[in-house]
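In structure tokens, one chain follows: the form predicted on its own.
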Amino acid sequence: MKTVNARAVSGLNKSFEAITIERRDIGPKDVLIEIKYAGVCHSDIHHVRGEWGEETYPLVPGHEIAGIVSEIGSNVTKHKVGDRVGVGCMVDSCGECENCLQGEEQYCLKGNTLTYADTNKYGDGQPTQGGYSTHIVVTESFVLRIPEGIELATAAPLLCAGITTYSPLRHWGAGKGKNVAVIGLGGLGHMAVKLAHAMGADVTVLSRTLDKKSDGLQLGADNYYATEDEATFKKLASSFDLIINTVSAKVDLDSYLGLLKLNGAMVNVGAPGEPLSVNVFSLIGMRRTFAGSLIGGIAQTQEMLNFCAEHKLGAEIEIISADEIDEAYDRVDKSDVRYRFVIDIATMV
């Protein structure tokens, strides 16, 4: 076992702060990383917080990782000392079910072993923890190759802001000739519109305000509306093919189905601790899909990373320390932050 430092909560409403963690011994076909950076992504905050169900502690968040491999296994074929890598949301699935069989190992049957606060299958059993930390051992499957031209720390955050949208991007054909909108402007939203322009689209932004509007226009936006006007959604009824949902709070869904085209689709990518509702007439009078994403499989995750490096896209992020975790999740709660969290791992002593 390898004992490293990371940051952690103790308990619900209890601050960060310094532990240590152990990581299990290098199997065959693990690979150690020597984490880099870490992006503050807002399920960090659900969890942290109880939000989205019990939680054990300690708990160490972070499932958006950069760093470099330190060690490897015995049978490792993929990756070697030195390799830039990134670890997302999952470490593991079952590999034998139909859903991981067609590489979409984040809806695995028999469900996928996440990141952090999940059970550890390995040895004994204890609860996963995440990249807020100086190293995790990871089985070599589930680690990803970060192309040169991304920068780690802008990196980091594609490994779950970046996937997370690029997916449903991909599978609902957004390119040239398709419409596309994004709900809010945030670490995902800021994702959303880089990597839909790149893609050809026409993208607009849906943001309760105007106040970011130069920086959505900046990062690829064509247009920029407000939603706290309600001629909005009047004058851009039935506009788009498809729209990404990104926010984690309670929408009115039949406003914004409004907007979709016939044959339109709306996905929800932001994960509110409230249910949703929708009137039906909503979706049947023009055909529309309201539909949800999760990340992405392990070789679309790498695709999309390759995509990001081709297109020279990354994270927009503000850097931070470890001492700096309760203050960034705070401000993440104001949206004082353009747009993501990193924590600079080097920091953690």
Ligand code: NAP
The other form holds:
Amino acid sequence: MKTVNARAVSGLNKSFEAITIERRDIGPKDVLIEIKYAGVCHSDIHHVRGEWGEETYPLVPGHEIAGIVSEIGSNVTKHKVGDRVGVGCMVDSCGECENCLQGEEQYCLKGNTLTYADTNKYGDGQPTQGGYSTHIVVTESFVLRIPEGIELATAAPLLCAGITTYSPLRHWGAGKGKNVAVIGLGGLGHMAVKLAHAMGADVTVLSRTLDKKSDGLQLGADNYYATEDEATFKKLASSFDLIINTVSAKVDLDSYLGLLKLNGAMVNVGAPGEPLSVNVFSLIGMRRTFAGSLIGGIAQTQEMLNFCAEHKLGAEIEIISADEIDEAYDRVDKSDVRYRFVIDIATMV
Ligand code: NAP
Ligand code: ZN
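Moving on from the form predicted on its own, kindly provide the form predicted together with this ligand as a structure.
What follows is the entire complex, opening with the chain shown before.
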């Protein structure tokens, strides 16, 4: 066992505090990673605020992890000491079910093991603790290579915000000749804009206001509209092949579904705790699809990292120290982040 520094909450609505946690001894297939940066995802906030149900404590969030391999097990072949690596939202899966065999480990039929707020069900049965910590031990097949050319700090958010938007963009065929809209210009939204633009799509941001318009256009959007303006919904009716909804709160889905063309699809990646509802007439009139998507598989996550390196893409980040996490959460709540907070783990002393 290795005792390492971390930041955790000890209960619902508690502030972050410094604690130590135990990381398991590395097994033959394990990699010990010295974490350099950890992104702050809105999912971390949903967990800490109890919006997704009951939690166990202490809770160490963090599933946008970038660091350096510092030790490897005797049978590790994919990584070596000194490699630049990342870990995303899951650290294991059954590896045998139909979905795992197709490289869709996020949809493991027996349940994958989440990086935190889960138990290590295919291993020692201990609670998993996330990336707001100095080190993590992960089985080698769930450790991604971060290509040279992407800085570790800007790579960290790719491990969740990047893959969560890349995967549906690929699945629903974003590319040249496709009109793609992104609802919400936050952590996921800004990556969706960059990625869809790099794939060659015509990209529209649908943000509540025009406050971030110049940023949006700089990130690669071709068009930018305020959804607080009712005229937007009239003007853009039946315009898009694909809409990616990244909003962390409840929105009126029917208004947005009306913006899809014939056969268009709206994919919800935003995951508010409360249910969303759809009027079926918003779908049947134009044979529209309303769908959801969860992160992405390991192979596709590596593909996304390579794509980002090739297109010189990383997240837009604001680096914070380990003692600024509570403040960062408050700012994310107010959409006052440009566009992802990333914790500098060197400050976690
Ligand atoms: P974020 O940085 O807070 O961005 C969310 C954006 O949604 C905000 O920037 C804001 O955009 C918009 N928004 C926020 N509150 C709103 C409201 N009340 N009404 C309308 N728009 C609102 O969050 P994130 O880290 O990108 O995460 C977004 C969501 O995706 C979260 O629910 C998270 O849990 C979920 N998620 C899902 C997956 C998955 O696998 N499906 C993976 C990661 C995260 P504007 O200011 O531009 O309007
Ligand atoms: Zn996330």
